[in-house]
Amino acid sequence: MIQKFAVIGHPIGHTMSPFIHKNLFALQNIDVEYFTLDIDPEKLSLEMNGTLSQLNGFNVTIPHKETIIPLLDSVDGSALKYNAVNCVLIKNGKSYGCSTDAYGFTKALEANGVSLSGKVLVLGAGGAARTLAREAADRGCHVTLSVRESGIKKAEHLKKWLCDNGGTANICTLGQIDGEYDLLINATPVGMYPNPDASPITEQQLKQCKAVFDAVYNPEKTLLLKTAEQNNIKTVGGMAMLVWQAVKAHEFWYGAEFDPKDIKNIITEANREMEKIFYAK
């Protein structure tokens, strides 16, 4: 029997999940159907007891990452830690949730020879920043949260959460960024398609960073990453995180193991596929 998997969100728009997951299943010689499901938030509970319960598993994106938690039979430590679920396994009529984002982030850095240590500058204070900043704090990094003036209150809540869990953090506005950092993390949508010519910080500020991770994956190389490369700064793009978190989902679903070389190839192919979809003329 062909297994069925999906990615759910609202609006779902174009997502790279089907391309990435189909390629991962192919590496394991598993015949599956993988599709997208646009589910209105008001219908999530209904769908959880209907369509979704008939799947073998599914991925979860905005806006369902938090609201799906009480609808699941159980969640693991990663989901509890971040109060978010992006991967669900359906087995023997039961639903199990986890979060694979932090794993995808750390594996993307590791695969590209970038250390998550020392002084880390995180741009943004939203959901992505919450996960990436917490992972940095848990590894002993000193985290600086940098936001626009309008994001100060949100950053204060994030700082408190990090410090309450044993981390060290401080806050500054984007204009106040100063000093050297071991790693810059862009956890904002600045530079994302259809506005790829925007950068969240200046080149002068960027020059003070030894490495850069941009959570944006479309385009493959944001203006931030291009500028970093021009200044001989190590870079890691968002597609690497997207693929590695998908790898963790397959481990969660059925205990899969992959060769890192194969994952590197899928990251390359996913970037090529995205180029065709959004930038081919």
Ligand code: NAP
Contents of the next structure:
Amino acid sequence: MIQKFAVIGHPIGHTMSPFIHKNLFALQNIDVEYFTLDIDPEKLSLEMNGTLSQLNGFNVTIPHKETIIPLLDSVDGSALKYNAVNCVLIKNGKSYGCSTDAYGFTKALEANGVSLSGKVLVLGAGGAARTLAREAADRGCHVTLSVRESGIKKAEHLKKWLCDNGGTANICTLGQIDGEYDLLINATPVGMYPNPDASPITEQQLKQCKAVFDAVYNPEKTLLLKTAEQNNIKTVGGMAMLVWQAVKAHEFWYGAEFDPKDIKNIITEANREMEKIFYAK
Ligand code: NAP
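Structure of the form predicted in complex with the named molecule, please, following the form predicted on its own?
Up next: the whole complex, starting with the chain shown before.
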């Protein structure tokens, strides 16, 4: 019987998940159907016992990442650490959840030869910042959280969580960024489609950073990444994180292993596909 997978969210607009997962299944010569399912939060529990229980596995996006946890039979350490699940395996009538975000981020850096060490500047204090800053702190990096004035409270909560878990962190506003950093992480949506002409920090501030990771994946090259390249600063784009997260999902679902060269090709193809969808004249 053909295996069935899906991505669930609400609302679920355009998502790269079907493209990326179909390509990964094709690399393993596995024939699957991969759907996009818009599930109203109020119906999540009902669907968990209905449509979703008939699948082999599924990916989870906003707003279900946290609310799905009590509906699952078990979750692993990655899900417990972030109190979020973005990947579910259904096997022998039982459901298992994990979070692939951190793996996607660290593999994206590693595959591009960027080290997660030293002084790390994280822009933003939302969902992505939480994962990226925690991974940096857990590897012994000193984390500086930089936010706009309205985000200070959120940044304080995030700083407390990092420090409570053994990390070291400080906070500044975007205007106060100063000094040198080993890695800059943009975890804000600034520069994202349809506003690609925006950058979260100035070129002067950017020049103090040795490498840049931009979580934004649309466009492939944000203004921040373009400016970094012009200054010979090493860059990693958000699509690499998205694809490596999907790789982790395949490992979780059926123990798949991939050649990093094939993953690099899928990242390139996913960027081309996104260009076709969003920027075709
Ligand atoms: P989020 O939870 O809404 O957090 C966004 C953060 O950015 C908040 O701290 C927010 O600050 C700040 N922010 C928003 N607009 C800003 C602006 N104009 N100037 C300065 N700061 C601003 O969003 P998220 O889920 O963390 O996502 C952030 C970005 O990461 C998005 O572009 C998303 O697509 C991307 N992402 C990528 C991946 C990947 O795999 N590549 C994974 C997850 C997320 P306030 O509190 O002040 O609003």
